[in-house]
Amino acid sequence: MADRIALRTCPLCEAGCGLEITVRESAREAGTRDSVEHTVVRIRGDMNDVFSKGYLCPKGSTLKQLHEDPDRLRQPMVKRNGTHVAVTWDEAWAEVDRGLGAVIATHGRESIGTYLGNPGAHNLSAMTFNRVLLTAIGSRQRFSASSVDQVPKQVSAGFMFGTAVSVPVPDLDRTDLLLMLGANPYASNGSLATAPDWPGRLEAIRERGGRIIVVDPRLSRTAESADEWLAIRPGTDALLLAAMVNAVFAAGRASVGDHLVEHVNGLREVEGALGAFTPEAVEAAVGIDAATIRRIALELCDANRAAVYGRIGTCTVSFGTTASWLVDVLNTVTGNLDVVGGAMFPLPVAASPTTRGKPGIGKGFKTGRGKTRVRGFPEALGEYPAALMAEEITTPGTGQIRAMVVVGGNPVLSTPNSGQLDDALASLDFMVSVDIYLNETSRHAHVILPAPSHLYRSHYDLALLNFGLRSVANYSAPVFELPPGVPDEWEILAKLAAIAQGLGADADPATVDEVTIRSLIESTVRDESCVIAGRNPDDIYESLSGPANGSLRGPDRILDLFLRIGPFGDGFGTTPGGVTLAELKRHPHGMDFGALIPRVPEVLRTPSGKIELAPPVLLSDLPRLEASLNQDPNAVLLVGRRHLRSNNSWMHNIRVLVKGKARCTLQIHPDDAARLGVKDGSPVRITSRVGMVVAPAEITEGIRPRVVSLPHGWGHDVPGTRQGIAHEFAGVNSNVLTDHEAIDPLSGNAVLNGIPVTLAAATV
């Protein structure tokens, strides 16, 4: 048989860059389509992708070793008697009936709690039916990757401007300043801000004029690249950022442009607010003197075109949300917000909260709408903090956890107090994983089930396009057809849902996907603002799910909906030529619907219809903010890092991407390394309040005097688990080390930079 060419876009991360790879299948005898084996030749970029034009990361290539790995999970897992047994798909939904059905039975729903990882993000199976698995479980103990992540942003950005992923992204291609803090994308591409190809968006800035600064406790690859690099204290941006909107309005250069007037509230609340943090007042605590800060802060407003992007740096420290706000407190004031060149809102082509609705106006943005058991923090986005999971597990009472459903995710490394929360999951009466390996987290579950390769699934960017820095849409088919008796990720989260719902291990995942779409289509034509609001349901039920549709079913027909009622879709005839998902198929490169355009009004989803600058819940972290200036300057903090080639944990079990000299070292500077003793390579003992680890020492002056660093992710020495790859360059858990306590009281996130250790020099 011939080659084959099967374009998608690459799940690994939020580039969202084209692949083209090259499929070579053979006969294994004669007989029927099922004897023939599958082989994965070559991946490359896909020159004629319309976002990413042939640029791939290292990453990307390696989905053929993820797709042939021998330790991914290809059986449901069941533990019996302490080990994991392969079982049939019909004795998994058996156990997970009797385990998930006992613990409803006599502890209630409340009792279930569930964790969704970040994977999830990059999935449309996991983006269309993980509301529907939390939604039939019932249960508000509801915890994910978000709170170790981005939700400071998402907080910030729906008080400011009314949902949660109505966030301002940099517009990079068109930009002339472009300041940066806590972000890396020479290493991780963009966050919260999608486009292939973040490096060479950067070089095209200097490359036509144009200037970058970097604002990062280490020398990262971007800040190597960068015009400007500020050592900051770590945890200290939202005080850095604060004395930049202090010192513009000082100057009089405040200034939210013409276009903005009209749609703004709260500009002088929050030049009195910030009056207390001077350039002076700063300079000690951040460790950036106070010219520097003036300066940056003026050449903002000067510029004829600028931006301020902050990401993950900015976000998982103590005053996260605090400093997201900032962040577009100072895009806003610099007369950088909704204009070409500066901080731009997306508009994605799938509909999305900042495109449904009424333009321009909204119920807004709440948190605190539930509070945890133990402890009584609130929720945010829907969700508790995971830093919390632990004790929510172990403490006795009624709502107390007994059992986890973990969709995609291994908190065990990812989440603060690691140990804590590996020790709570073994207390559990039940845990069943969503999981493609058995790994730190999924070792404690009763009952693993496999996803299949991403090679058998279908993909689009559901969540992430909500941030891209063009309007594009590419759809990917499945490269391969399901093996028999497999199930799809969606029917797989779909049954969970079924069987949570007390529907028994038989249940028909396709009765819950038809419920769901149903009640889909009811709610989108009750909504007065669509393109279809009152039209009949069963007519756009049968345009979605038809013959002449392709009889679709699951995700993709629910993508379908989506991408029709969006901005640039069909609206079922009402836009002839609008795009729909038979229209993206149609383009296997992808369709470009063109650059950041001006959004604000219709954008803004407030109750006031402005954008609210000063929130009263933000300003009333300021006190606390101003307190920090207090903080020991001599005290030794902890940041994290990442990798190019990494992606958080679960990508380590690839050779080719760990491979190499050992990644997993603690940075140190070298007047720390001879403060301490030690050489380069040399073990180091790390201690936090709650944990302690041993790492070989890095030295090198591309961190701050008395900061350290250790990348996320590692620890893979845990016995139960089977990734033999990961095993081998096990690393050290930096989350070993976090604290669960230390969490941004506005948004839960957690806090995993800024964490003060001691350092001793170890022996072997």
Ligand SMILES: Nc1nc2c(c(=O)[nH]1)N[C@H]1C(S)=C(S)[C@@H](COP(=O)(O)OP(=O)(O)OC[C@H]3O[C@@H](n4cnc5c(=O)[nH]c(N)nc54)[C@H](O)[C@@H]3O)O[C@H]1N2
Second form
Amino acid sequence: MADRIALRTCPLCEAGCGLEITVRESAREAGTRDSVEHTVVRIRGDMNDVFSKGYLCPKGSTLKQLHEDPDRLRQPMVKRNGTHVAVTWDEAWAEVDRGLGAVIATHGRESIGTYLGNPGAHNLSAMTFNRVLLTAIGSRQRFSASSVDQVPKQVSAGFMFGTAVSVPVPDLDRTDLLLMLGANPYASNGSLATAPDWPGRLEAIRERGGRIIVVDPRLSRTAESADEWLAIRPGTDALLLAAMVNAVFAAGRASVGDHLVEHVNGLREVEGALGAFTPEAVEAAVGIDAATIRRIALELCDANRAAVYGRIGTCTVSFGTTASWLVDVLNTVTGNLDVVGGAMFPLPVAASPTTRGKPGIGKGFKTGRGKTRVRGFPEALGEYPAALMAEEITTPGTGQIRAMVVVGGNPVLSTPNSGQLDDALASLDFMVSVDIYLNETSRHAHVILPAPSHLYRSHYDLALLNFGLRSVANYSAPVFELPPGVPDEWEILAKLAAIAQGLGADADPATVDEVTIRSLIESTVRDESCVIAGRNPDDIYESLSGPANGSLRGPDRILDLFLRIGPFGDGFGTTPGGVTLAELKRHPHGMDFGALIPRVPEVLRTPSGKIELAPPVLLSDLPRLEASLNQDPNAVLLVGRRHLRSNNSWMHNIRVLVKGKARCTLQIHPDDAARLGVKDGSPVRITSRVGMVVAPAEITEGIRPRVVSLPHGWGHDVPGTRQGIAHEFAGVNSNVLTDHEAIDPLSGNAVLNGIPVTLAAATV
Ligand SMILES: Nc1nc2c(c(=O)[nH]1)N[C@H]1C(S)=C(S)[C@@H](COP(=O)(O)OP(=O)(O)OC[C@H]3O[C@@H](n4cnc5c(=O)[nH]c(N)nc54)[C@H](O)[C@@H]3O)O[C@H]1N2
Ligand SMILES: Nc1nc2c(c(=O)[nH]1)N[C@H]1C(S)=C(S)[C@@H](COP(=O)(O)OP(=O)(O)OC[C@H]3O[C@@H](n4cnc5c(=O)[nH]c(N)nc54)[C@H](O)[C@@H]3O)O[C@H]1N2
Ligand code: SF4
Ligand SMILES: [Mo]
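What I would like now is the form predicted together with this ligand, since the data block earlier showed the form predicted alone; can you produce it?
In what comes next, the whole complex appears, and the chain from above leads the way.
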């Protein structure tokens, strides 16, 4: 057979690059399991992709190696006598039914915990059926990678603008000045601001005469390419931002702009609340001099178009929510919120809470609608802090977690005090992992249910396009047809849901799918502000599911509903020519509905219908922020970092990505290395309150003295896993050092940067 080209959005990171995949298919001899043999010949950037235009990073092409990786699980695994053995799907489902059923029968639903990992945010199956699974399980013991990541930004956006995804993004393509804190898009390709080729977009800012300022304790690749690098002391971005806002007010330059005057509450309250945070008051703690703080604050006012953007380094710290809030306060008071070239609200094509409900007003946002069982820590976004998962498993009492359901997550490497969590997972009565590998976390699972290779699944970035720098839609059809008898990931999730509901091991995922679409349609037609309000649900169902629409089922059918009721949708006939899944399929390189447009006040969903610049919850954290001015300037603080060729804790079983220079090194300043007497490459013992690891030193001028950096996601040398290559390039687990007690009180997010450590030369 001739080669064919398949187009697909890369699911590995938030950039969502278009891939052009050359595929060879040849007929197999009769009697083999699949009738067609597939080979991925080559993967390169899709030059015609509407958003990425051919850009891709070194990880994108390795979907081929991932697809072919012999260690990637193809069959379910069940733990027997301490060892995982491959079983049939029927055996695996029977085991899940027995295991989950027994825990529910004995301890009740609250004893089942869930952890949803990061790849789910890039996965149409998970985006449509994880919620179904959580509802079916019916336990409040919900955890996810969100609370080791972006929850602080979602909480601050929720209080200010009304929904947890009302997150302004920097309008990179039209800005003249970008102030970037705690983000390294040259490695990570951008986060909570979705666009392919961040490096190219940043270079374009400078080419058109603009400036980029990077705030980072390390001279990251992004800082290296910027006009200015400010080597901040870890964990102090909230102080820096507070001082910048203070300086803008003090200079009499605070102005939200004519476009926002009518739409902002709390401007004077913010001015008063931040009175103590003068540039002079914060400079010692922050490690950046007052004159520089003041100058940059005023540059943001003077620039024609400027944007402030903060990410991991501003979120995964003790003042994560406060810093995230202050980023948008600074954008607002410098007149840069909701203007072209400033910080703007995305207009997603599908499934955004910012395009649902009555425009301009809403119920607003709350946290604390429940408290953790053990220490009474408040809920955020319907979840509890991942940092507290271990104590919920190990502390006896009613509601103690006795079983875990983990979907696409590796919390043993990704969440704080992993040593403790590792032990906790080992103590469970039952655990099931939906994962593609037998790794540090899934090794604890009694049953591992393997999701099929990405190339067998359809794809649409339902989550990340909520943060798109343009309104883009792109659907990827499966590259290969699933072999008979192998469930798609959504079918795995739907069947798990059915089993959790007590429907037994023979339950049909199709039934769950039907119930799901019916209830989605029902709630949509009941929503008065929806374009299909009051329509007959059966007609909508038929329009989605009938042969004329390709007899859609599963995630594709849900996606079609979301597209059609979205701002560019056909509204099931209301807006002829509007987007549908069928239309999207006719545009395999994607559809681009344009650059960002100003959205205030329509985007707001606060009860007041205004931007809340001074939410009381945020003001209440300021005394704690002020107390943090008195820090020990001599403390040695650990931060993390990312590498372009790595992806959190996985993609480490792909040789082309891990070979070469060791990645898991401790970056350390020459002065600190000299004091310890360590040479480049020699081992350093790093000790925190909760743990100790030894990693080789990488001596570099590109880090602030008294700051050291170790990447996360390594430590693949534990027994009982099946990742041969990752094992060879094991590295050490930095989250052995991060402290489960250190949590941002407003969001429950873990503190993963700015960890106090002591260092010593280690003997080999
Ligand atoms: N110290 C420190 N820790 C951190 C961070 C940090 O900066 N510093 N960053 C944090 C951040 S931002 C994040 S998002 C978290 C990530 O935390 P997690 O989501 O817990 O970890 P990942 O490494 O993304 O693990 C992904 C898992 O999903 C599996 N997988 C991959 N693709 C699929 C799929 O299609 N389906 C299924 N079912 N499984 C799949 C992989 O095999 C792996 O087991 O880590 C956090 N941890
Ligand atoms: N190649 C690759 N790409 C990825 C990922 C990956 O693992 N590898 N992970 C994906 C995920 S899940 C996410 S969430 C995104 C994250 O994307 P980013 O937010 O860009 O994360 P990082 O690349 O880790 O950059 C964080 C930077 O913050 C700095 N930093 C640490 N502490 C502080 C601090 O206190 N203040 C300030 N100002 N800076 C600090 C670090 O030195 C680092 O350079 O990347 C995504 N993309
Ligand atoms: S930047 Fe790399 S990993 Fe991210 S979507 Fe693009 S090709 Fe994939
Ligand atoms: Mo993340």
